[in-house]
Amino acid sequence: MKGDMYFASASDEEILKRGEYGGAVTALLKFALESKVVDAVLGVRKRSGNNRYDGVLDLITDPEEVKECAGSLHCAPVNIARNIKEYLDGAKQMKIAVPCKPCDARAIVEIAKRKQIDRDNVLLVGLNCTGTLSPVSAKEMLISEYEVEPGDVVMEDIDEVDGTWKLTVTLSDGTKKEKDLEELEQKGYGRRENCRRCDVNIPRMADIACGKWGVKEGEKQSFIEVCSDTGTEFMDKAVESDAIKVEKPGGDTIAERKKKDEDAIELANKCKEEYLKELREMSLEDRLAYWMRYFDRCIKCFGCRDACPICYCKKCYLEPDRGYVPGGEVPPDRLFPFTRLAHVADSCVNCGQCQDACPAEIPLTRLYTMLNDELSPMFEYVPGMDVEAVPPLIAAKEEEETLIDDINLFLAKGGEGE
């Protein structure tokens, strides 16, 4: 039932090989398929051989497929929840699996509220995360602070280890390699910049979440924690199926799994509060200003736009053919960064996909990320958090729905009495 934990590895042998923490989200994925539970999976694989730093997405319907998905690509943050409407669009609907992070869950969760897909024809399959890594920075920062060739890396791991955070690079011959997490990200490598303040590891939004959080070390299995009903029904049919091997985690490693997961926010929030602190130093003025100087930069590419999973508009409304723009033009300065701001600030799910699009180097997660922390109390409201929740352009509260009913009432006697 919801709520239920599990340790799980695959039965498969290659499968169970293959994984880095027993295999059990690709034998449950390859699972899904050959059970009919779902019509594909969207999964993410490397391009070519052991380059880990380019991840493509990839529509696989044959089970046998999925073994080429194991393992974790920390340096290829793909934009799943951009490419999954493609698939779930009228005539090409089908009902689709797919394994996805934190933030990539919530925009999955946003943008079926927002009617873009029906959350039904959806199997998610979350993954922890404590953050990715640029595939650009990653390789500088292998060769500079590591001294390893990036070519030579076989796996990535964030984890806190005593008290401090480390990411650990092991190499093709078994050596592993640590460095202190915080200061690397000082020196500008480390996790992409909304991955450092996301506060979000868990993705209980999904309908089970794995993760190695919890597993003994040197054990070869996941943490899997079921989230919902549909969540519920998949696992006990994966364990009568004898897909997957599982037993039931102890107080204590349940205990360790909300421990991490605790102190993995509190440095979410330290960083989110040192990289604001100088924004909420500023008078309402000298923010204004700091933000249209970055918003000169704009070249209007749509780069922000096209990446981002909330932007869902079939007909964009800056495109010159729509008439706001003269044709054979592009939006005035500071137009369009104002008119995305004002469609998706009230969805932004963190996910840092629109600042790695633009070539102008604008913080784009910085304002987005300032709004959200004004924003979601004022609204209660968290973006991609819960199912069920409304967004705030379409909900009211109660005391606001009173107000409307009372201007109605004013109206039509005519703007007469109190």
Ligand SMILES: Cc1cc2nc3c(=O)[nH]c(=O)nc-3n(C[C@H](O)[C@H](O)[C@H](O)COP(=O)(O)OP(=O)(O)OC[C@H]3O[C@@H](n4cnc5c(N)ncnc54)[C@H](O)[C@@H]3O)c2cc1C
Contents of the next structure:
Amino acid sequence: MKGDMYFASASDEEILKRGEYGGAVTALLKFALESKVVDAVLGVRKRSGNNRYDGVLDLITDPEEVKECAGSLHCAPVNIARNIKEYLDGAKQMKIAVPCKPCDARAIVEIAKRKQIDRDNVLLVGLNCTGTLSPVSAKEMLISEYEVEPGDVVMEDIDEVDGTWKLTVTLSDGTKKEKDLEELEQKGYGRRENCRRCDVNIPRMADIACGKWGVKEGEKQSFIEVCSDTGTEFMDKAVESDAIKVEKPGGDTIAERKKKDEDAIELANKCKEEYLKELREMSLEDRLAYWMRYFDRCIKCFGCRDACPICYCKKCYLEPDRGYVPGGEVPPDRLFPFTRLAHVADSCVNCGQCQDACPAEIPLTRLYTMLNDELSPMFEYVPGMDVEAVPPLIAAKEEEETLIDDINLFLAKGGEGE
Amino acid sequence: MGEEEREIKTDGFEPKIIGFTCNWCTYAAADLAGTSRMKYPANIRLIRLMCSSRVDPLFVLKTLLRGADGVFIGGCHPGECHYITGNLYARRRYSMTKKLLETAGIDPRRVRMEWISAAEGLKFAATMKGFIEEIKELGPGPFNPAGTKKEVKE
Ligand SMILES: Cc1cc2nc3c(=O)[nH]c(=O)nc-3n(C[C@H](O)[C@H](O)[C@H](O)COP(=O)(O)OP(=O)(O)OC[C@H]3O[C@@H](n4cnc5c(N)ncnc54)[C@H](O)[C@@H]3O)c2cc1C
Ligand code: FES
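The block above covers the form predicted on its own; next, return the form predicted in complex with this ligand.
Shown next: the complete complex, the earlier chain at its head.
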């Protein structure tokens, strides 16, 4: 049933050993393939050897190969949703099981609403997440702050220890080194900027949500919450076929998981507050100048558009033939960044892919989230949470017609603004 | 950017305002205002559309980025749109656009939407008067070359 919770681990000894926290996810993905619940698994794995900084997506049809994906790569923010849409025909031709972080799942939900991914054909195996790191800056950080050889790291972990957030790395010989996450981030290391602000840690928009929170230290298990009817059916089958072993978690562990989530949300809010304060308090003139300075760095590579998982126009408005942005100009006409902003205004899931892709390092996600934060209370809509919720710009309700003449109906519900 | 870098010419400033008006209501109201010889300042240029829902937020952005000082959108009152719900979508997009401008640093007061039916010639004239006054107070738009001594980009 939706809302059911389990402690789970792989029944297979090898997967149990290779998995990050008991291998339940790997076992479930393998089972999905074997039992023909899906045609393929889209896993995230190291491209080669122990290179944890070069994560790639792998479309797998051989159940044995799923094992190669075991483990959590914290320095591999791969673009799952966009790849499904772009290269797998939006999963319209085949059923795919996808392990995904909350932002991946939200992007999939949001683009599914625009009919560019078939939500019924993707089995979303959600992973809890408190953030990922950019591979290059992670390696720098490991060398300069941790004084370890990046290639020697076998595991990363972000967690709260006695009220402070730590980023812990485990080396091949088993030693652990931990550092204060917020201090690292003050220095420009640590998680990607968008992750610091992200307050969705448990992907309940997926079919199941898996993570280590709630599991006792040292136990080889993951905590799984069932989040949909599809998830329920799938979990029941997997348990019945003995792909995974499950236990019922006690009330204390459920509470502990909840507490971790709340603390992570608190950290996100604090980061958001800190990082956006300056911009929020700026005068309009200064704010415009701030963004114009960034926009003028644009080399019009289209990277942000091409990386955006929810960019949905079939014929892009940024192309010269659409009559908005003239061709052959660098930096492009300002309608370029403004069009991008308008087109993700109500749907941005703060995944950070645009910002990762930007060679000019324009903090695009910062701009998009700031707008999205204004719109969410206005339209009572949070992107990517519910596939049934209609995007607010195409969702006029009946009562808006018959009862309400107020032109400022929505604006009145927004934040205080200026 | 500080005050000193941007000189705003307010005296003698005649704002340029573009109005996107629905064929069935606000455009007709403007007509009525005209034929009834009601006075309103000539700062506004109207573009007639078949429905307020035709106003893509990009129209508003393009208009401002190309130097207009203000943008007006006129549509039928809720319940009276020729296409039933077009104006409701327009209101949602308008609300989004205002927030978008504010987030990027453009004064959202430069964009105004109003419901004005074909019979409301008086309301049209009054709305224009009020809006033009407000834009005069705000001064030239951030992308109006006449309003900036220095280019915004520094
Ligand atoms: C970046 C990241 C951060 C996490 N943070 C938390 C947390 O804060 N709290 C918490 O409770 N749990 C967190 N988890 C989940 C946890 O680490 C385990 O993935 C989960 O408990 C399942 O364990 P397992 O042994 O069953 O997984 P495994 O059997 O080891 O399978 C892991 C699966 O994750 C996929 N994967 C690996 N890296 C990525 C990636 N970068 N993006 C998408 N998929 C990936 C692999 O393809 C594989 O299928 C995080 C996971 C990731 C990937
Ligand atoms: S017809 Fe006038 S607003 Fe739609």
